[in-house]
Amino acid sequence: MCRIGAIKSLNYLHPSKALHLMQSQQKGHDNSGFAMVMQDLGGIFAEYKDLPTLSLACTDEGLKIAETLLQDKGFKQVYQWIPETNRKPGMDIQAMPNYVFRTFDYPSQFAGATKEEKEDLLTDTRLQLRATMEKDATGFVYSFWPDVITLKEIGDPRDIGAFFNLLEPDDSFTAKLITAQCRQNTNYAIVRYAAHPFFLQGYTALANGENTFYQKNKDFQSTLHRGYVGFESDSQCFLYTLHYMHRQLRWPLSYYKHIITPLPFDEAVKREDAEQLFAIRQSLAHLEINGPNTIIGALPDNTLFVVCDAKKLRPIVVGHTADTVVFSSEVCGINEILPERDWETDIYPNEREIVVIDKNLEVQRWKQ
């Protein structure tokens, strides 16, 4: 079983408090990897927050691939942050020979551009960069997005995190929103883009779980939008429909519990809004999921979010202090790093509801 994890602050944390929230949580792993994603940026990346910066682990080859296409594209480079990684004899890990989060300037044919043009251009120059490494597997392009950096890799968490020099905090590296899991869906191969968290346009998914709906969700996904790719996970339908949900039809997040477990017959139709309820699961059967799961998501605004599946058979708990909250998989998770809660206001959602943190960190239980 996967373990998955995420903190929101008010103030910037490293990801080390990541890694120790997954290192407790030991018996989820199975060195199929440690991923993260860490949103609304500090330290180094702090004065960067409205230009994209990519992530990417890739070989010599792929870097220049990288570094030609984007320079093609008219991108100017800004900053790069290049970890110093610390290899020692017996670490389980398969590290890439390059890992690069550069931060660009758009073209300066951008210069008057929209939002959503500006977005437009980051996915589809992310979606070309994919495409042409894929094939001979130079590169793993995770995010190029502003204010986000993705880190995916292979092996041990700890060694991974030792890899990096992740393991002590410093005021360099850190972010308001880290979710992170151990463990890949091991149903499938592993690779590195099977890691979870998965990224699309600012929405972040992660899952402990299975979605045995998998093959009727990525079928209909498939012809939904040109970021639909991949699915090497069956998790990663869950992002997929979270970007549908509310970025192409700009619904509110709290139709996206009614999408992946509609309620049963017999209590939709005694609820005011049957009809939206009915029209919902007719129109958008395929994006309903089965399984045992949770899911944890993030917006673009930031907004953090856990939703369980709809018999409540993977564990998730939330615990909260005046200043952070955290989600894990086990509550030995969060003791680890908020010792000092109250342990007594401590959250374990239900299958019938969405438990949502908000920029203020209020903490808030929407029944479906």
The other form holds:
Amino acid sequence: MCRIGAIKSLNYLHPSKALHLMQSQQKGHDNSGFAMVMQDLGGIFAEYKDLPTLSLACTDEGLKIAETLLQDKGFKQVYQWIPETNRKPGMDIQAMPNYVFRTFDYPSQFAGATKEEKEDLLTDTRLQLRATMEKDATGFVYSFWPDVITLKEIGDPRDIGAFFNLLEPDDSFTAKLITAQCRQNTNYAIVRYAAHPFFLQGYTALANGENTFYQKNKDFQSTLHRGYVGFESDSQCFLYTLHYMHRQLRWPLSYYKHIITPLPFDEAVKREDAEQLFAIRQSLAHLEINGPNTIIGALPDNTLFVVCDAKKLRPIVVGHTADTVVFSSEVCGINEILPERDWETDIYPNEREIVVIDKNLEVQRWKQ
Amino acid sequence: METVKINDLACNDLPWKVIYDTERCTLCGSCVSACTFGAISPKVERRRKSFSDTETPEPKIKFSATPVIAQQNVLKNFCRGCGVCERVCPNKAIRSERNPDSRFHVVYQASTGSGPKRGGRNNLDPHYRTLDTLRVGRISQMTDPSLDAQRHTFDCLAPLGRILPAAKLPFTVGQDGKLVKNGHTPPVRWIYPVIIGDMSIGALSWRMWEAVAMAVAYLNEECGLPVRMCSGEGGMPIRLLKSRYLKYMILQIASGHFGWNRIIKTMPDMIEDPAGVLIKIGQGAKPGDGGLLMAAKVAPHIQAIRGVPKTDLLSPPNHQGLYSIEESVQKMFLSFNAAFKFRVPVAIKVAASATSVSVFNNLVRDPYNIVGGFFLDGIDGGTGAAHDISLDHTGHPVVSKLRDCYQAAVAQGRQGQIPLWAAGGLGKTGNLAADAFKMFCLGANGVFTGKLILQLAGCLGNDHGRCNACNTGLCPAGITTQEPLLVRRLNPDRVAENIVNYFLGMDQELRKLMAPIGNSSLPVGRSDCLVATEKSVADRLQVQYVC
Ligand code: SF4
Ligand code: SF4
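Next block, the form predicted together with the partner chain, ref. the form predicted on its own:
Every component of the complex follows; first up is the chain already shown.
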């Protein structure tokens, strides 16, 4: 089973926190990988919140491809962070030659462009990069978006932490929202893209589970949006559904649960909004999920939430203090990060609710 | 010595031979009166017996006139092998036996100038079934837990009605963050994923039709299963049209438009909307043929419902006046949608054919969003009456065609917009749950069934040519006849009970298949949970091949 976690705080946090959160649950996963998405960045990236940062792991050839492509499009590099990597003998890590975290200014012709136009440009550029590098596996581009950094690596999370020098906290590399997952996708071939969290246009999702409606979801999503690609993991479907309903359809987050795990018919008919619920279930029948799942998601405004499958077959705990909220598959992860919290206020979300953490860190429980 | 009259009909030309044992027969006459086809009759045979009544042989000859039961060698009265004589005989003195050397087709056509007709079913290739090469092969084990068929709840319903893509739903976000609907959406009904298929009140006896209707009402009102039944062509009793039970009925219109005069006249008095309207374009068992109700079955009540005299009722092979899909969409669908003020889903039933995907594509792209279901009927379905040639040599199996339609929808991102319902030989082995489940996985939203319902009522026919005399009006089981005496053979309460029990069992069995794959709602399009034991089937349907 995967272990997943998320930390959202009013203060900037170093990713070592996320590593600690996941380390304590290591008996539950198989130490085969570590991946995280950092949003609402602080430290060295704080100045560049409006400019897109590219997160890329690649070979030397891949790096050339990426540089040429971005240059041709007119992107101007404004900042670059090169992680200090330290490889020691015996480390369990399948590192790529280059890790690129570069921030760019938009091409000059986009000076007067709308937010949507810029966002389209970023998505198209990332998809193009991905397609170009996919051929000879010269690189993996995880995100190209303002205020977001993604890191995915295959190997032992502790070694990955040591390799990237992420075990010791500092103030230079921080974020207010970090989502993380340990374990590669062991169901299928090990592919870097298959590691959660997945990110698309400001939306992040990661899951612990098995989406048995993967085939249905995938068949439906493949034609819905150009960004719905890959499908290396059945959990990508959760991200695409979130993106589709929130960004494309512009429906409120509360409907996410109604789409993925609709109320049973006999409950839905009794509801005041039965008409809407039926319409949603009908029109998005192929986005329903099945199987045991816990899904953590984040919205572009950095709202964090968690939902479970309709039978609550996978665990998740929410622990919080005045300035930090932690989601974790196992409570031991929260104990590690927030030892001082009042554990009586921990929330074990049920199968019919969404637990939402808003901008001000208010913890809300929405009943489906 | 008799002369050999080779051109006269002999019993060994016929498809069934009656085997009779004089020794056991008491001449009670039960078999003769029970045989609805007049295939047997009493006659007297001259018997010769040599015997000796002395201690040393002194043969004597005795002739006697012995009454016997004999098979008729008359084409009109050929034995159908229904086995009713055997059923009624208290002494096991008579039975019928399949004649492997039958010359029936040749002699029938040679003497009548027309091909034989029959009812019931398609008999070609009854052994091989695509669905039997498929298995539910993806079982939830370690990566995801399977469910408990008894303990967990399952949502086993299917939509009937046109479904809009989410982006076209007339929703806005209200002040409270809730979605508000401000516009019309096509009517959609969530019903049980097995519809009792369209068998008309003319094709079935009134008792049989009533039994099915009773079963449907009971399933809905007592068992909580929202099963719907389609009327078949020819309308239904006015009392039912005006009753609250109309909501369980899908009204069918076929090319003969029989019965619609009365339906339309009754509209102002309807207190419920029907569950749907089904426009029948074609029928899987005999594609290209219209409906056929022989005069023998056009009893007074049928004449009244349909508004016709006693004569052969032939529905044309196509809807006169509909020459293209555009027309059918615009004219027929719009008028039926409008007739019920856009409150009732209107669906179409077509015979599976090499062209089904084109038809489906045209409907799914229709800009009016008024086609509420695509009913695809395959070759192996039943029929009240048809020419043998249509049954034996026309048609298209449903499995691959259903899959093609689903995949066509997937390629356009339109899956689910027009619900797919499939039929044609489903449940032929007796297990409809398994067949239906596999069809769901291949992309069907639901299935419909007719012939199986006849089996449940006690139909004596089978896929090996037994009986299949539904066209004659002489159904020995009282199912497809309008003869009052024969109809009384059927006990409608028992039939209704059988149907109800079968559906309850099937509902359990559906759960027994959903549980191991870990799904609590129908796995429509989940071809990943099927495996095929035949490579050609696997390739054609795009499921995993296993061996
Ligand atoms: S099998 Fe049926 S048709 Fe044949 S003789 Fe017996 S009752 Fe008549
Ligand atoms: S028993 Fe009746 S319904 Fe069955 S095949 Fe014979 S005639 Fe048809």
